[in-house]
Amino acid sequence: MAMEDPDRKTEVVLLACGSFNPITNMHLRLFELAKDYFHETGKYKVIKGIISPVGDAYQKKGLISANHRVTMAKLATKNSDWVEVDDWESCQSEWLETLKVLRYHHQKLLSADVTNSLQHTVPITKLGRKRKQEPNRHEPVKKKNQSPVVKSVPQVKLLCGSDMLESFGVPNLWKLEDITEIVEKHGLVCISRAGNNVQKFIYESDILWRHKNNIHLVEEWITNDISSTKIRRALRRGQSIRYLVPDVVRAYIEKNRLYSPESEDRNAGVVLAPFQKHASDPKSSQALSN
């Protein structure tokens, strides 16, 4: 059997996106699953996870300061060789669509890609004095037919879990058309607990179902319900959340005295920035079953 070669395998980077509010082990596995579905696929390798945390204009209940949500995501990935944060959609004064975040990184990619291709073709001359040339000294012969293996920008996959997928059919929280260049020219990597109705909620989207090959569906067999809603509600109450984030994390939550009951009445009644800016809108997702 001829051994596969990694040069022609899709290079794939996943970016999660959410309030991480904070961040859980939970949301790290949903890293750690994915890159083990693509990998047993034989036809992708995973070469970098982002973390992206929401901005404080998204003005959801509880949500506290960036700063904070940020800081807890670095200290989660610190020893994480591949799963890393990124800090520019949070640093943002308004709120931005997903659509928005995964274009950013995308351009990222391609500037990167081109910075690469310009360092490898363009000699770099360094200054001082010149060295004689030696009179056996050659340039080293190419071999012949042998071509440089040209490689594709790596593609930009959203990562998330069933809800944000189904989230998808709440009317005025997703523009039709962002839903659409999501699923069509980047991607979806879901991961859902074994039973869900995911695929149901695939069928009953004509763009959902046109765009099924871009959707990954991961199944986590190994069940875990983790929430940062659940966690929150734990320390209103004094209980303890060790194992259910990393321990860096805990001991900052604790240090710093975050998620009280004032800090989850923070944004109470005020509607959310999505709603606000997609109500008047009629590309929002409430033609998404159509």
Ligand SMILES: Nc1ncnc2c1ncn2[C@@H]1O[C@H](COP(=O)(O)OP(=O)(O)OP(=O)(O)O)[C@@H](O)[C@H]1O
Given for the second form:
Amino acid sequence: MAMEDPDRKTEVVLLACGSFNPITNMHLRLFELAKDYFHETGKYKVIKGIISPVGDAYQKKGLISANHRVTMAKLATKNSDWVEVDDWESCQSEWLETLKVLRYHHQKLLSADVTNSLQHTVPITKLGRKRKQEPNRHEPVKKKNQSPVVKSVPQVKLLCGSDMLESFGVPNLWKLEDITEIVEKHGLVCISRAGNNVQKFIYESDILWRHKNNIHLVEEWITNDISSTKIRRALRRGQSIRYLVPDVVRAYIEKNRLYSPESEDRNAGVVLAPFQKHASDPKSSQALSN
Ligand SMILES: Nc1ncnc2c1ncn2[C@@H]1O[C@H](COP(=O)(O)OP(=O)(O)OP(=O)(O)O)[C@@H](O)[C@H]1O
Ligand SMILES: NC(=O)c1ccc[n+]([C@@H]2O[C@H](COP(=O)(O)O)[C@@H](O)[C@H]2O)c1
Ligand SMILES: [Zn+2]
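Return the form predicted together with the named molecule of this protein as a structure block, the form predicted on its own having already been given.
What follows is the entire complex, opening with the chain shown before.
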């Protein structure tokens, strides 16, 4: 695609998909942990984080309306200068495979990049000639000048916890071809969650093992087991959730009385959308059996 510059860092956009029912401090920490990890490698630059709450059609038990979940995620990230919320996925009337969400965001960056380079196009040959005419040949050439033309599109990597990675092994939940394309074309960043053995999981899957260079495992040393399930449970019991979610999110939940025994019963007994969609597909039944 573009001219490779060994000094230039690969730009990465981190995409987190999930229910965010509701968003917690731990979800926000995932982004910080992943960004630190990539920057410490010296090879990547994380330019953006995207939170994509799942749509209502996912039909998970206890899932409250996407409208509230998106609003809370926006409130939670309003002080972040690099993490944003995208509601495209949640606005779709049907549930979408995570791969399609990754493709959409990659495509969006591609078209933004085309627009950008059309605005700044300088033929590469011209830049080459200009470089040779520079007076001091020993001075390092400023590669920065080339950026609008030769810049490559950022990679969009799926950011998740190890429970999501391990869900790849749940029969009928993921299509094998989707898992393959995610790890082959995009890449995965997985934050370890207490009680999960991700390395063994990767070892036991041929596909994940083959693409392990594109699966980044990030150890969370300051462990923190906040989950949305536990937040909803505390709320149902009238217990405090202060310091577990951003204060603006807590205030929004209280104002709108969002989580109750009734809301927890939403979608009770309903089959989760991916199971409905993939159950009859033989390719997905034993997604990672070897
Ligand atoms: N404590 C955590 N450590 C690592 N990853 C986490 C943690 N909490 C959530 N995640 C990750 O955040 C993403 C979104 O998760 P999700 O919306 O399901 O939140 P959750 O807290 O796990 O909610 P629930 O309890 O309802 O399953 C997933 O990739 C999940 O693995
Ligand atoms: N086949 C798939 O693409 C597939 C299957 C199951 C869950 N997912 C996604 O993973 C996330 C899981 O979120 P929860 O952990 O809240 O259920 C959601 O964004 C959901 O859309 C994708
Ligand atoms: Zn979860």
